[in-house]
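So this first bit is one chain, no partners, the form predicted on its own, shown in C-alpha cells.
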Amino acid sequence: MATLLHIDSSVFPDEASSSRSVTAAFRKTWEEQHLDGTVIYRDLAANPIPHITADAWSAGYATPTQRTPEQSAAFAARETLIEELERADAVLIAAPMYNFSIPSTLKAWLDNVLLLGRTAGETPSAQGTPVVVVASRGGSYAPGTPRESYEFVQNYLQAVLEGTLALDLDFIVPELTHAPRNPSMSELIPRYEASRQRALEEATAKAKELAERVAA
C-alpha cells in the first residue's frame, strides 16, 4: 500500500493558489492509481509547525536517556515529522515563491526533518524517495530573464532535498501567476495560462509515472 506525503504551504486557499491547484491535480491522479493507498497531508498555512527551538535541535544529538523533559517533548513532535518522511513512498511539496524564497512555514518543516545522522549524513533514511516540488512564482526567474539571479527557491530546495536529504528531486514550475491580478502584467496573461496548463499536465503525468514506479 503506497504512501504519499503531501505538503502545501501557500497562504491562499484552494483555487486562489496556483501551487495548491497543481498539487491537487497531482494528488487526484495519484489517488486514482492507488485506491487503497495512504496520503499524509500537512497544510502548513492552516496548521503551521513551530519553528525549531534549542530544545528540539539539541535533542536530536542526545540519546533519549540524556534528554531533559523539555528536550523529550520538543523532539517527540519533531520525530513525528521525520517518521512521516521516512514512511513515504513519494513526497509532494508546494513551494510558492514569497519574496524570492520559500514560505517560512516550509522552512520550519525542513528544519525539523533534517537531522544529521538520520535523515542527513552518510546514509540518509529517506534516500532515493521521489519528491515533486511545485515551485510557483508570480513572475519569471528562468535562465536568461532579468530576475534570474533572484531565484532562491529551486537552488535552495535542490541543496536541501537532493544534496542533503538525498531525495530524488523533480520540479514543476508554474510562473507569471501574478499576471491575472496585476494590470501591469496583463500582456503576460497568455504566457501565464500556458504555464499553468503545462504545470497541470506535468502534475498528472508525474503522478502516473511515480505511481507506476512505486508499484513496480
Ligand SMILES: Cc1cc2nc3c(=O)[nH]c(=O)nc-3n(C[C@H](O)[C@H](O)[C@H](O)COP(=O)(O)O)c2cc1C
Given for the second form:
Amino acid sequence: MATLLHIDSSVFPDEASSSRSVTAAFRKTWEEQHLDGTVIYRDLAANPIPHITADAWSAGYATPTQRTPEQSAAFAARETLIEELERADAVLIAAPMYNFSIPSTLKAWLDNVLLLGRTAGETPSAQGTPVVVVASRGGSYAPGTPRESYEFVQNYLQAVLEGTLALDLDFIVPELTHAPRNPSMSELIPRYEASRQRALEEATAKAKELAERVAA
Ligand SMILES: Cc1cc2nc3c(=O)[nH]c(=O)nc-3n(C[C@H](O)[C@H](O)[C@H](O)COP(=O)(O)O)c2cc1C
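Any chance you could show the form predicted together with this ligand after that form predicted on its own?
What follows is the whole complex; the chain from before opens it.
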C-alpha cells in the first residue's frame, strides 16, 4: 500500500492559497489511484514543528545509549519526522516563496529531517523517492525575467532535496499569483491564469504518473 507524505506550508488557508490548491489537486488524484493507501499530512503553518535545538542536533550524531535524557527527548520528535520521510513512497511539498526563499516553517522541517549518515551522506535513506514541490510565488522569477537572480526557492530546494537527500525532484511553479490583487500587475492577469491552469493540470498528470510508478 502506497504512502504519500504531503506537506503544506502556506500561511493562507484552502483556496486562498495557490500552493494548497495545487497540492490538493495532486492529492485528490493520488488518492483516487490509491484508495487504500496512506497519506501522512503535515500542515506546517497550522502546526509548526519546533526549530532544531543543540540537543536535537547533537543527538543525531550519538548512539541511543550515549544520549543524555535531554538529547533523547529532543531527538524523539526528529525521529518521527525522519521516519515519515523514509516511509513515504512519494513526497508532495508546498513551498510558497516568502521573501525570495522558503517559509521558515519548511526550513525548520528540513533542519530536522536532514541528518548526515542517515537521510544525507553516502547512502541517503530516502534516496530515489520522488518529490513534487509546488513553488508558488506572487511574481515571476523565470529565466530572462528581471528578478531571475532573486530566486532562492528552486535553487535552494534543488541543493537540499536533490543534492543532499537524493530525492527525485520535480517542480510545479504557479507564478504571478499577486496579479489579480496588485493593480500594477493587472496586465499580467492572463499569464497568471494560464500559469494556475497549467499548475493544476501538471499536478493531476504528475499524481497519476507517480501513482502508477509507485504501484508498478
Ligand atoms: C511573508 C510573505 C513574503 C512574500 N514574499 C514574496 C517574494 O519575495 N516574492 C514573491 O514573488 N512573492 C512573495 N510573496 C507572495 C507569495 O509568494 C504568493 O502569495 C504565493 O501565492 C504564495 O503561495 P500561497 O498562495 O500558497 O500562499 C510573499 C508572501 C508572504 C506572505
